[in-house]
Structures are given as C-alpha cells and as structure tokens.
Amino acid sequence: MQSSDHQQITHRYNGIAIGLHWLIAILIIGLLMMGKYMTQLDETDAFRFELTQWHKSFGISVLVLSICRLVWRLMHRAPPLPTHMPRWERAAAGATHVFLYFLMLGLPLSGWIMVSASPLNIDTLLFNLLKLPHLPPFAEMANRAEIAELFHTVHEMASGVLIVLLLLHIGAALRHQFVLRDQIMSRISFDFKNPGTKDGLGLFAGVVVAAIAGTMLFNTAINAPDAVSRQSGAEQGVATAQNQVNFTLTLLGENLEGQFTESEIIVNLDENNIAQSSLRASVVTATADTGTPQVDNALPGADWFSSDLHPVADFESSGFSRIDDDTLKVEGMLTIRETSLPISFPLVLNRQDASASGGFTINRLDYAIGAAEQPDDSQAGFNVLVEFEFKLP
C-alpha cells in the first residue's frame, strides 16, 4: 500500500518547461548516437561530411534550447520533491541536473570552439539555412590545430560522461515509475487534461514556429541581394546561358562537381587567320557553386579564392594554333589571386550549333588555394579540373 505522500504528488513542471525537456532529451539521445556512428565512417566518407553539418546544426540546437531552458528554470521554482525521498537521494538528484546542465551547454560550446579553431575553416550553416560564425578568439590563435584537437578530445571525454549522467537518470526516474510507483514521473510528463499544460505547450509550439519562420526570412532577407545581383548580371550579359563554365574538386576522397554562375567569355576567332585570335575569360570566385552550403561558404574565404580581395579569377589568350579541323591549341595565362601562370588546352569547335568548348587541371597549391589550411590533399586534392563551353561569335 502507497504512503500518503506517494499519493499527493500533484505539482507539476509547466508545459513550457516539459516541451523543453523531452524536446532536448530526444535531440541529445539523437545526437549521441549521431556521433558514435560518424565517427566509425572514413573521413574521406562524403557520407560523414554531410552527417558532421547536421550534427553542428543539432548542437546548435541543443545549445539555445538549454540557455532558454536555463533561463526558465531560473524564473520558475521546480516543483517540490516528495518528502518521501531520503536526504541522499534528494542530493544526487540534484547534482545530476546540476552536471546535466553544464553538460548541455559545455558540449555544444566544445563542439563550437573545435570548429571555429579548425584548420579546414569549414562553416557551419544551420540546417543549410543560417551561417553560425566562427568564435572570433579561436579563429584567429596562431595555435588553433592544437586548441582544435584539444576540444576535440574534451568533446569526446564530455559525451562519455553525459551517456553515464543520463543512464543514472533514466535509471533512476525507471524506478520511481516501476519499482517505488510514487508517480515521480508524472512532474514531467504530459498531461493535455492539465490547463497548464496545454497553454504552456501551446505557447512553447508557437515560440518554436515563431523561430523557424524568422530564421527563414531572415536567410531570405540576407540573401536576396546576391540574388538581385545575378539577376543584374544576368541582363548586362555578364552570365548568361551563352557560356558555362564548371569545376570538378575532390573533397574527402570524392568528386565534387560545381560550376561557377556568373562568367564572361569574350571569343574573336577569325578562321582563316587562326593566329590571330583571342579569348578572354573572367569568372566571379564568389560565385562558385557545388551545390553544398558548407564547401560554397568556404571557397570564398581568405585562404581559398579570397574572393574579397580578388573577386576575380581570368584567362587572356596569347595565342591560336590549329591541331585538327576541329580543335584549336589555346595558350595563355590563367590568373587567381594576383598568380598568373601560363597554361594550354584544346579548345574543340563544334560547328553545327556554333559553340566551342575545352578545359584543363591546375594544381590549387600553384595559386595558393587553400594553402595554409589545407596544405597537403588528405581532404581537399591538389588537381581541380576547369571545363568551360560558350557560343562562337
């Protein structure tokens, strides 16, 4: 038979507090498992790239939710232990939410710190969405592969202790529920016949529609100047679908094929007098695209393109040839961020529908492309190849 006071457990956790909870727990259980698996792959596997991002979009998460939760807790007393509980049983309880909590924030801000200090200067875009900037103090230390492989291993050690604290609290809240039936559970538990609960669900459902709506408008706001900016290209000739001209890199053991979206290619082939052609091409670095947020957030970045201070990367013929009927010798110099370097390749015509195309492979380290954060080719390759088409005159 239940004591009496296993019977008048009645204060519960607000519904703001309890959508809090379950909705962290779900996203922390997920994220460990997450990270275990990831990081059993290759890490030349795109497949644990792409899984990394997500789990810095979760982290993320993860983070806000515990400040706000944090922040709630701080203004709303936790409903009353029963008095049933001994004394060392209402102290461990509390030490563990205690650790819990520095775990929540402490692990996703490790996680952070690990980023920012990286060497692959990777960005991390929020569900694909939101651009999360470095942390300033990390980016910029001279000993940042060093910080980075610290924090890796605090972020490591971290998840381990977090996989015991939650184990002993989901151990614990098992046998307040099963084995002492004291109906502890029911603080946190939903309740929709609970008028509290469902109001402060409701408003808890609001805010998160409220954040992912604003988060999207404000990447539609932050975007729309590019947008408006392609579009002027567009209708000034700039880029149009006259000419393309695409990349191919090896990221992490595999192809990544990209292109980039505003170019000019200027061509004055005159046949009978091959020798006396010109082209000349120009691309926008900022521009390229692979079609992954991560790596077309990087390349325009100091140590790739450094599209902020050479925003654009030209070829200018310096002279024609002929190998065949068709094809054409073009020899020239390429020019990426002040590196001009001469470079040849067949350039095939294609008659029946007036258009000329060609390409060659560079080697990203000639013109100081990644450089000092990627300096030899165990993730980025040294060889990019460079493929163009356009329409003859």
Ligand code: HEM
The other form holds:
Amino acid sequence: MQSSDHQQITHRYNGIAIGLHWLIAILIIGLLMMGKYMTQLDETDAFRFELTQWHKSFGISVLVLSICRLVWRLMHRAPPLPTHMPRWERAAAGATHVFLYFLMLGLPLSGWIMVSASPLNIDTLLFNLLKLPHLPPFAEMANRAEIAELFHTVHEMASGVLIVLLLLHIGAALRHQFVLRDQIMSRISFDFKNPGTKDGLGLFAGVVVAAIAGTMLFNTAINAPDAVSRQSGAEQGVATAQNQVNFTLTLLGENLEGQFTESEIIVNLDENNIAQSSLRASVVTATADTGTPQVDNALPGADWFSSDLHPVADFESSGFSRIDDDTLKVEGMLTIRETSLPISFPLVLNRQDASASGGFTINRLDYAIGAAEQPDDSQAGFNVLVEFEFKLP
Ligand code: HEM
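Could the form predicted together with the named molecule be given as well, to go with the form predicted on its own?
Expanding to the full complex; the earlier chain stays at the top.
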C-alpha cells in the first residue's frame, strides 16, 4: 500500500504542469473551433471582426502559457513512463509531444506574423486592455501583403496538422485509460488529496492573478500620457458645451456610428440679415469615439486623423442664405489634416427647442484619411456622414 502511494507521488506531474496542461488544452480546442467557425462567416460580417479580436487575445494567451509550460518542462524531468510501455510507443509519444510543443508555439506565432504583416493594419487589443504591437520586421516589409497571405496559409495548414496530432494524442490517452487501464491518465489529472498538487495549484492561481493585475497596471500606465494630453486639450478651451457632433462610417459593409466627445460650435445667427450670419465649428480629432476600441485606437493614427499633428478639424462659414422658413443653406470651408475644401449643407432651425441641426457627407480620401492603409473601400467605405446639433444662443 505504501509503495503504491509512493508510486502515485513520484509518477505524476506537479500541480503547475497539470494546471497548464488543461488550461492550454481547453484554450486550443476552443481556438480551433472558433477559428474554423469565424472564417466561415462573411468577410463583411461585424461579428467575424469581433470574434477575430477574441481569437487573437486567447491565441496570444496560449503562446504565453506554452512558453511557461516549455520553461517548466526544461527545468523539470517528466515523470518516468511505466516500464511495461513498448519502445515504439515511447518513441511515438515523445515525437507527438515534441510536435505538439512546436505547434503550441508556432501556430500562435504564425497568427501574430499574419496580422502584423497584413496591410489592413488592424490593431490587436488583447482582451480590450492591452495593445499587442505588430512584429516590427513584418509590419515594415515592402511585400507585406504576400507575407500575410503566406502566413495565413501556414496558420491554416498548421491548425489542420494540430487537429490530427490532437486526435492521436487524445486517442492514445483514451486507449490507456479504457483499454489498457494502466493509470497513465492519472499522471496528468488533478489529485486534490495530494498536498503537492494543492501547493502547485495555489502557485498557479497566484501566477494567473499576478498576470491579470500586471496587465491592468501596465494598461493604466500606458494610458496615462493619453489622459494628460486629452486634459491639456480641454485646457486649451475646447469645451464640450451642448453640442453633438456625430459621424457614421462604413466598416466591412456595416455602418459604424461614433461621435466627437469634444467639440465647439460658435454661431452668430442674424434672422433679420441672414447673409451676415456666421458659424465656426471645431472638433478634437483624438476624441472620436465609436465604442469599438480597435477603431478608436486607429483613428488618431498617422494615416487617419493624424491627431498629433492635426489635433483639430474645423469648419468656417463663408455664406448663409435662406432655403425656406426653417432651413438655411450654409457654405464654407472644411479643414481636416490641413486640407481645406468648400462644402455646403442645409441647417434646420428648430425654434421650439431653440436648436439647429445639419449634416453633410465627405469622401475621406479627399482629405487623405486612411489613404495609405485603406486606399480602396473594400474594408473602410469612402463616404463618411457627419451630423451635428447645437443649441441656438
Ligand atoms: C494556439 C493558438 C491558435 C489556434 C489553435 C488558432 C487556430 C486558428 C484556426 C483553426 C483558424 C481558421 C483557419 C482557417 O481554416 O482558415 C484561425 C484563423 C485565424 N487566426 Fe488563429 N489560432 C491561434 C492563434 C492565433 C493568434 C495568436 C493570432 C493572432 C495574433 C491568430 C489570428 C488568426 C486570424 C486573424 C485568423 C483568421 C484569418 C481569416 O480571417 O481568414 N490566431 N486560427
């Protein structure tokens, strides 16, 4: 009896190795199903876009956990295999395990390379918390579209090989458990009566909690300069007031609505001499908010609003005329990224609640918005609808 207890303790993996094994296993099986499902959806389906963001977050988690598992494995000896196991089976198990490690690292890496090289330049926000940088050599290559395509194929083929290896691995485990009944599965199963397992689990839970806390702290730290710069924008006198400036853009065939949370509209309306009226409006481009973190992170970027260089987009009227009692025609210059173009739009007066509203459509390429990253409209449409409403003085 004593000797069988001894066997149990020394012939098992410890809590950390067991915990990592099952966590990675669940994530990989989920990612394989998720990957196959999401790639069946229409490319213009916003749900596919959202699933892909989660897929990338969990995929990078597998990469991090697999590195931990590999480090553990290199620092510890695996418990010896039972002596009754034939040589061919030991060799087959060893080879399968080496291939599995190779794919646990290689598959997420191929995904990371694919999104880094992709000319779509879509940001990866891990769990909506932490921005995953694009891998530098791939993000800057001249032939990045081909590299992205190549690694897309690698990712797809590697996932196929992984499915075959997993079936072999699970098949072998089931054979040991139910045909040979030799307790091989107990080497990698949680044993809550074993104090060593409990210690390992405690440590493992600690690592997970520390990783989450670390991520949140890091996230707060990298967002701090952003908060400061937004605050300084407010100090420059760009007030929110009672204005509403909204925009609607098209992403993957779907309308996405957003607003500029900081805007200023100064209107001087002379109903008796309408031609003398004036309107000046400005928005802080970095405050564009669609509620979709990937889009909101991209919009202030160099190829889009380039908010660092051009923090404000503005409109200045040059002429007012009357269309009917409640509608005026406003003409003027719209300046975005230092490109000024003439526009005109109807301004509807709502005297009952002393407000006015209007709207116009621009072609983003006229202002070189997204011209390098999205030169065609297959992902991001050309037309952007801008609508606004403000209280009359
Ligand atoms: C162990 C981890 C991972 C597994 C098991 C996995 C599995 C898969 C599978 C099965 C597909 C569908 C392939 C197809 O049939 O076309 C897929 C697609 C995809 N994966 Fe992963 N993946 C992993 C990690 C990652 C990572 C880390 C990233 C990026 C950071 C990533 C990015 C993508 C993208 C963007 C697609 C969709 C490609 C498309 O839209 O056609 N994956 N993945």
